[in-house]
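Shown next as structure tokens: one chain only, the form predicted on its own.
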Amino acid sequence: MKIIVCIKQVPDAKDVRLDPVTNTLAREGVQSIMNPYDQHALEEAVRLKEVHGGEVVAVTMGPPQAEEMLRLAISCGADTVVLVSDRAFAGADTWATSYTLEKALKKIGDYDLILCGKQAIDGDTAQVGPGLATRLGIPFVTCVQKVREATATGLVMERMMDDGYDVVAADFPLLATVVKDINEPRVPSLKGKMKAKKAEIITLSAADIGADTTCIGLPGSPTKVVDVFPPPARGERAVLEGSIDEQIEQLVDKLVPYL
């Protein structure tokens, strides 16, 4: 079983800034981490490999600094890592990102399963996984919380729903996006860290994957952020202190004028 895991390097939630010129996330000089949902996708891929055999390939589209995240992926069990990197990819929205990943995966070659995190914490759109599957012309299942069964031809999965879950069976090739309930990501082992230090990182540019320059980065992104502004103030605020009874009395006193 050949599994491709799409992972993304995202700004640490504690240090998110916007570029005032492009109105996109500023990534230079910002501490980055592997997208938390993607950690679970990687872990599930490694678990499937450990039980059924095969290969795990971790792929990311990002700047050169994403190499650090890819080495982390190797230390957690990935066999091969691919960095899709080019200045021309900067500013891509989900449409351009799914196009770029489609071209990269076609360059990489055959696969059985593609795993992605449900969404990235910097954009929260949950669009890239389904968009990639649509471009590749393969079925996809979103919000997978458990893999019930894996065979040589496909998977049986539980898809999380608001009122429970669906049981879905799908044949390979297949793309699935996973939620955090699916597993608990492992801590990299010392052996894995040593392997990661020596690992070769395959780098692909826009030219390498045969990308149309009008379909990538900002030029290829139909989504445009035209303005960024802080939300308006919500009016007077008050902090209530003391015991619960004291806070209730304070609250009543403040609400009386509005009755």
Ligand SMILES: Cc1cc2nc3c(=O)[nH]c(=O)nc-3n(C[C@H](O)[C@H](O)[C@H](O)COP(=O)(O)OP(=O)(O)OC[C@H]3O[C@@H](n4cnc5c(N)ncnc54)[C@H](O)[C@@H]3O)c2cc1C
Second form
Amino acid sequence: MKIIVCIKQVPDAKDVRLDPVTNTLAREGVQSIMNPYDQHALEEAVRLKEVHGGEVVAVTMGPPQAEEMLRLAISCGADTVVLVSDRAFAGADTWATSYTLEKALKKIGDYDLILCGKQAIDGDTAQVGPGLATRLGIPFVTCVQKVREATATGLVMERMMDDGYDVVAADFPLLATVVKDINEPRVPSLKGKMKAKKAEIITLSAADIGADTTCIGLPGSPTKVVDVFPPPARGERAVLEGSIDEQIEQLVDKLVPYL
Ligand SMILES: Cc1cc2nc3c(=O)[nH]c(=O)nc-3n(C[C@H](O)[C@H](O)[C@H](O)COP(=O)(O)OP(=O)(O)OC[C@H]3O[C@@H](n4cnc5c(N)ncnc54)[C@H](O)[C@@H]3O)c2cc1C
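Switch from the form predicted on its own to the form predicted in complex with the ligand and print that structure.
Everything in the complex follows now, all chains and molecules, and the chain you saw is the first one.
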């Protein structure tokens, strides 16, 4: 089974900064981590490989510093890692990101399964997975919480829903986005870290993937972030103290004037 995992490097939530000129996230010199959902996607790919054999390829579109995250992916069980990197990709919205990943995956060649995280903790749109599958013309299942069965031709999965889950079967090639409930990511082994140190990082530029320069980066992004600002502080807040009964009484007192 050949599994491609799309992983994104995101600013560590404690260190989010904005580029005041482009209104996009500053990524240079910022503490970065592997998007937490993608760690679960990578773990699921490695577990499927351990049972069914095959290869796990981790792919990221990002700046050169994303190499560090790809080495972490190797230490967690990925066999091959691909950095899709070019200054021309900067400022991409989800439309341009899914286009770039589509071109990169077509360059990488055949696969059975693509795994993505449900969403990235910075852009938070959850759009890239479904967008990429649509561009590749393959079926996709979002919010997968469990892979019940894997055969040579496809998967049976549980898709998380508000009121429980659906059981969904789909044939390869397919794309699935995963939620955190699907597994507990492993901690990199010493052997894995050693392998990661020596690992080759395959790097693909815009030219290498045959990208149309009008479809990538800021020029290729129909979505323009025109302004980013913290939400306005809401009205006066009150913390209710005491036993439940006392708190209910205080709450009623506060609500009565509004009735
Ligand atoms: C605060 C903020 C708000 C934004 N709002 C928007 C918006 O409203 N609309 C818009 O189009 N763009 C928006 N962007 C830009 C958006 O972050 C980028 O387009 C980004 O590359 C992909 O979108 P996402 O972060 O929402 O990822 P999601 O769609 O949430 O990511 C889902 C999954 O796709 C895969 N993936 C995502 N990016 C990559 C990558 N670079 N390499 C490999 N795999 C990847 C991962 O598996 C990830 O778990 C915003 C960015 C920021 C920082």
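Numbering follows the first chain given and starts at 1. Just so we're clear, the structure is a prediction, and the values are computed from it rather than from any experiment. Rigid core: the largest C-alpha set superposing within 1.5 Å between the two forms.
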item: Rigid-core-superposed Cα shift at residue 240 between the two forms, Å; value: 7.4
